[in-house]
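What follows is a single chain, given as structure tokens, in the form predicted on its own.
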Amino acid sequence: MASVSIRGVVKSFGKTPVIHALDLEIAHQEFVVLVGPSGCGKSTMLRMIAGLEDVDLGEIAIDGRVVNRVAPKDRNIAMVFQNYALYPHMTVFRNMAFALRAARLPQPEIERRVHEAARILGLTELLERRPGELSGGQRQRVAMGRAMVRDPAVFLFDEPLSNLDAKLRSAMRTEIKKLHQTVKTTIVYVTHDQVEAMTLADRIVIMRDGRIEQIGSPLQVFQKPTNVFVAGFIGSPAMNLLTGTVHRDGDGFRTTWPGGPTLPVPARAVPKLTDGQAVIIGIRPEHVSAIDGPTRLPADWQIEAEIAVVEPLGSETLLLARFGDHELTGKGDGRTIPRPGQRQRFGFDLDHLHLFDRANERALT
């Protein structure tokens, strides 16, 4: 079973700690994405799994075997790098076959593996070309094919799409997803792009400052962020986060903030709240809708704000609005595009309201 176990791993560069006693279990055939801002330690963690960085404390096990002191070539892993790392003077075939020839596999077996990987990745017509004759996306597929032919227990991807343009990144995400469904092996993937993480992962590991903030499926971390950092990091555009307080209102609570409206609090949050508690109020832009006519939303689920910035996207429009000292991002339907300076009504879908304790930034909902 190609599982990966990370147990109490610690890593420092000089006197600077990078990874703090990290624990993570990755199951056989699972696609796990490590995501977080630059400097959070995700690439360092991947390089330690690969054997390119030493572990200061703790253990890393692949298939149940502790590999802390095992050379990278003996770990049965294959790594796809950000910069492709192809040999420019070799053809695509020779690039893909290089590790197999170094391992002294018979030529018929080398040809079988290379042609099978080329078929899966759509590279058959390119096998006699050199990297300089290929597009960025084609080079990345060659790098993936070079990893595939080794038939590794674990694939490691280190920000493989960051050098590609937006359209090509989208296409390559599909290729990597298809690769995982075809070869059914374990993948550990590092990126700073939360859209990549959401679209590719079985589970997302969100990191900050060398620690894990939350682990879960894409829907879990999107719908139930455990703290303010995760709420603001996952989702595009980012969640609206407003500082305020909650006050008791009969059997329930209402949120208030300076210059803003009072909004009823969802019943699921009530048991965790106290009267006058300082909170951070979170709601995603897709749950803040521009209202241009009659609506079924109660009056106290609505506000009026001044449009500051308009971003037409075709099927919808992003609207940055100001009310009091606050800014709020909402969405319009794309058919009617308001102008900056215009007053606009917005409605809140309070079933999707998030509350976080302002003292420790942990979720209350």
Second form
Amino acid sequence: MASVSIRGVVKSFGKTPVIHALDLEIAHQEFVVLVGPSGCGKSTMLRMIAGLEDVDLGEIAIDGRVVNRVAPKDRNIAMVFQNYALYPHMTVFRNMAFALRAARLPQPEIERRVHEAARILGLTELLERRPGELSGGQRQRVAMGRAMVRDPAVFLFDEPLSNLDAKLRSAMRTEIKKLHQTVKTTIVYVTHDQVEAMTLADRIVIMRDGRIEQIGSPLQVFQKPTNVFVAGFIGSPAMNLLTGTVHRDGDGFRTTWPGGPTLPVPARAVPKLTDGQAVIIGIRPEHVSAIDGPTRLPADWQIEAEIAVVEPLGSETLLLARFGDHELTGKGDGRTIPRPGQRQRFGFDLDHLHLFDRANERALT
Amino acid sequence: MRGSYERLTIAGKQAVWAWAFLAVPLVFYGVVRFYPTAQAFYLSFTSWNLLGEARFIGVDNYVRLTQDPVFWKVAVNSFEYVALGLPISLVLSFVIAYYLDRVRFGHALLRALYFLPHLTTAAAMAWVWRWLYQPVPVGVFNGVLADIGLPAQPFLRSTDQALPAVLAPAIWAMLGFQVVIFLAGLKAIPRSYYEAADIDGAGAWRVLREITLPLLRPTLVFLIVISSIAFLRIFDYVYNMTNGDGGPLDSTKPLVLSIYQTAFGRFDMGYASAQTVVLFFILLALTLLQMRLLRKPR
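The form predicted in complex with the partner chain is what I need now, so please give it after the form predicted on its own.
The complete assembly is shown below, putting the previous chain first.
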């Protein structure tokens, strides 16, 4: 059983504040991913949980015990570092056994645990090698094995996949998820890659400038971003964000941006809107679809634009289109690929239109 | 000529330029280092007093060496300088570097202070230390001993104490160099190793033994080889602290001073060259042995 509680934690380096009064409750067996751009404080937060950085204010509790003054080794945690931090002069076995030997476990128990972890991670053949003789993915697995043998209360991962190439990264992502399903240990995982966050997390914590912007399941933060930052950060390709205004139109509202079409606003947003309000309009590329041929979409949900850039992905095609001064990314099917300069009809799926107040960047929909 | 240069491959052109630049140091080393070395080997088989022709006498000089009690005394002295100087200086400099590495405040100033003796002229330092070793009222060390009620020590006047007394300033001067090299070695160890060990629950002693020292191995090999050679070739401290004779009773005389006296005191060039050749082989053997012992396992 291990939960992690972060209560009002404040941290600064010299005069530079990096964490502003952060609160976060992580449940037992939960996989929580801290994600945000570099400098958002996510790594510092993780290092404070690990005990590698002091907490200025507030408290961190692991399993109900406040650990602010507890040394890293007594926190019952294990950490996987971005550069793996494998000791280059030791074999894989000795690397994985290091913590167990430090804990003075009997030799047969050490061997049993290391071999067990090696079996789960497919490292049995490599136990006598040194880190220098391993590939990036193998080193990554050894780093995880070193953490696993300790059977810790909490796993901490600090950008563990960022040194791997794209293909290996997605393979290791699956491995980590499998590992979590097997050992069911609480995991706090730091990354700047929102795809990793989406695919791995039970809950995502999106951070910016030392503050939490939103906490939620991957689908919650994707479908209901609470502000412009989260909307733009989560999802690939990124959500289109346009500076526009809303105007009363009978019972409802319509929204538009300079040079753009005038679109009806979904009814759920209506109560929060005022006539002439300055907004940011958000719509994901998958909800701006290229239309070839007949459609049942209402005419005012459609627009024609000039294609600027075409990015075929195989199963679909990303289309960068120009509406007056603005650009919008839309999607076409993979079958026909338009040429730049060509006129193309697009249909908006307005059920998925997001509106944000331009003054405070908070969601209105 | 120009045409043939242009027909060379890119690698060929780079080789031409590399050799052109290497030519100057090669000529320099050939004339100033390698030729005299070869000449010393030749002279060690001759009898020559700088005047007249060198007379070839075969291995007579080497036979004479084995029968010369002063040479054996001198050889033992030289080994003592290494056997004492190397471990003492390395342990001290490692301890200093280990803790200096943790100090942020005044780090640069302290490092400079430790390095200063290394930059100071050996002769000047030797003479200052010579004063420190004098009897009261001049000598500081004996003054301190007297103040705390201990008997005065003869230091440089004693055949037992003179060698360590001469070695002390040599170690002190060596420390600066070793500390700086150790610091560079310590800084090159990524912090994340220490953080990982911290989380893994390793204590300071285990971290030192199993992480810091093994990762410092290249630094250690370098320092052991360089420092052994330096202590084996000790000369200026002995010369300046013992009136140039390695006394009392040859108790501090190292090989290099013996060579110097044989060559430029008695002008016995052949015999001096033989001693030089012996020193050369001792240095070579010691260095090869150390590199083999300290080579990276596997």
